[in-house]
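As a starting point, one isolated chain is supplied in structure tokens, in the form predicted alone.
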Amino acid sequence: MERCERIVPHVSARDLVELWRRKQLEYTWLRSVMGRYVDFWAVTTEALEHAAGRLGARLDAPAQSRLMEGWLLLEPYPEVRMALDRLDRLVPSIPLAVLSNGSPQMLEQVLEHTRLRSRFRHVLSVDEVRIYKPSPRVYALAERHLGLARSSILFVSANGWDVAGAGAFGFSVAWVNRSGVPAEALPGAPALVVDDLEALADALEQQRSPPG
């Protein structure tokens, strides 16, 4: 948000970010239905161009580049590092993995920037199957790379539509519902709803603790 305020001061940064994100997701779904895949960096660029044009934001090439760079400099929520360590200790036999719409290069750069790359044994991108979530072909990547049945995988997401897609595929799903929004009226209900990753680690510890 602050980056948008600095680079495009003549429009509402909140409006730009919200429309940009909405179009980013819409374009992944539309391109999946149309069978016209391009990677997530290209989709994100297209979404920015549309959002800026719709709001009357004048973006030259350097401004657009600086806005796009923001996707590579994302910061994790404060509890993430410690929570990931706890989750890894809870189920050491099952590796932590990323399964994302992001392109491989985007994912590697973000994980290196956040210093979280070492936490994940697998970093899986939809680029391998050239279609976006919530296609079952994307979720099947986790089965294939982890060598586990879908029923043995706990899928964690903050996005309600992703929760529905993963649940419909057959994963056990934990929804990190930080904003407290209602569940989507779709198949694939989550098995667990938590406020953040620390709460997820707490819940899994309680499930694994023997009764007192």
Given for the second form:
Protein chains: 2
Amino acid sequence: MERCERIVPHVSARDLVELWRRKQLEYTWLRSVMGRYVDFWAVTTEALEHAAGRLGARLDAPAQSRLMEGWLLLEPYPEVRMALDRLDRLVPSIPLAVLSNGSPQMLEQVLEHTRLRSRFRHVLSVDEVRIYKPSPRVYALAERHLGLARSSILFVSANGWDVAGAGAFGFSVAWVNRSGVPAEALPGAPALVVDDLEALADALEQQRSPPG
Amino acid sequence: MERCERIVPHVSARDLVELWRRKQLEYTWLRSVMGRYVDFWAVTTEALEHAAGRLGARLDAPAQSRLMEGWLLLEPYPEVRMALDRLDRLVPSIPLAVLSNGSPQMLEQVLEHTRLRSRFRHVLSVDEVRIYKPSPRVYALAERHLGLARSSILFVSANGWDVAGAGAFGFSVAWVNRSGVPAEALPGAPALVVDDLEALADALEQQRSPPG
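Form predicted alone done, so how does the form predicted in complex with a further copy of the same chain look?
The complete assembly is shown below, putting the previous chain first.
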């Protein structure tokens, strides 16, 4: 948002970020239905081009690059680092993993930038199966790489539609619903809805501690 | 829109219609990627429930029914009836057909309501293949039922994403871009972009008349 304000001051940063993100997701779904996969960096670039054109924002190549770079420099929410440590200690035999629409290169760069790479045993990208969430082929990647049955995996997402897809696949799902929006009217209900990752760690620690 | 204003006067009809339509499309795409088809009536009902909940519109069952009924009572744009007649005369050996996300029952009812049923030789619904546009399996229905190669079929749509899907499939595509939005940044370009169906008939008649 801040980057948009700086680089494209003549359009509303809120409008641009909102339309860009919406088109980014729409294009992943549409390309998945069409059977026309390109990786998330390409989809995100195309979504920016459309969103900028629609809002009358003229972007030259350097401006476009600087906006795209924002995806590699995302900051984690403040509670994330500590909450990941707590989640990691919870069941030592079950590792933490990333399962993301992001391309392998985007994931490596953002995990390096945030210094969170070492927290995760697996960093899995949809790029391996060349289709996006919520395809069951994506969620099956976690089963395969972790060597665990889907019902033993707790899948955590901030996106209602991803929660639905993962729940319909058969994961146990926690929805980090930071803005308190209603659930999507899709199959696949979450087992747990929390405000942030700290609340998730609280809830899981409580479940595991024997009743007093 | 008018129906929303009457039935749910306490929320913005524009916001409700916009979010309802957006969720309706998103759910068709998401369910297609998930492999969880339900028909367009069910998807449209679920989209309304989510949109109403998100905007704080309390809908009882009769209000919901009356809003849903709107999909069966849609009116064609003013030029449609006349333009269809002109298009039908253009190449007598090539029939007009509907290829729609709508369920067979929705299509029959809206075509009866608009008295346009007799204009179309084929009324094809995605329901036959249980996946939504822009799946190539949907566009293949037209080839199969019309007995024509995809490149001999002129596919006409008002939706940029449907234009992309149909173009990527291999149809010749005309985009009726009534509101003048920029093209989606997806594969599959239209052969023709027009403002309405009258302009489409004009363009095609001009193409077919020998140079003077």
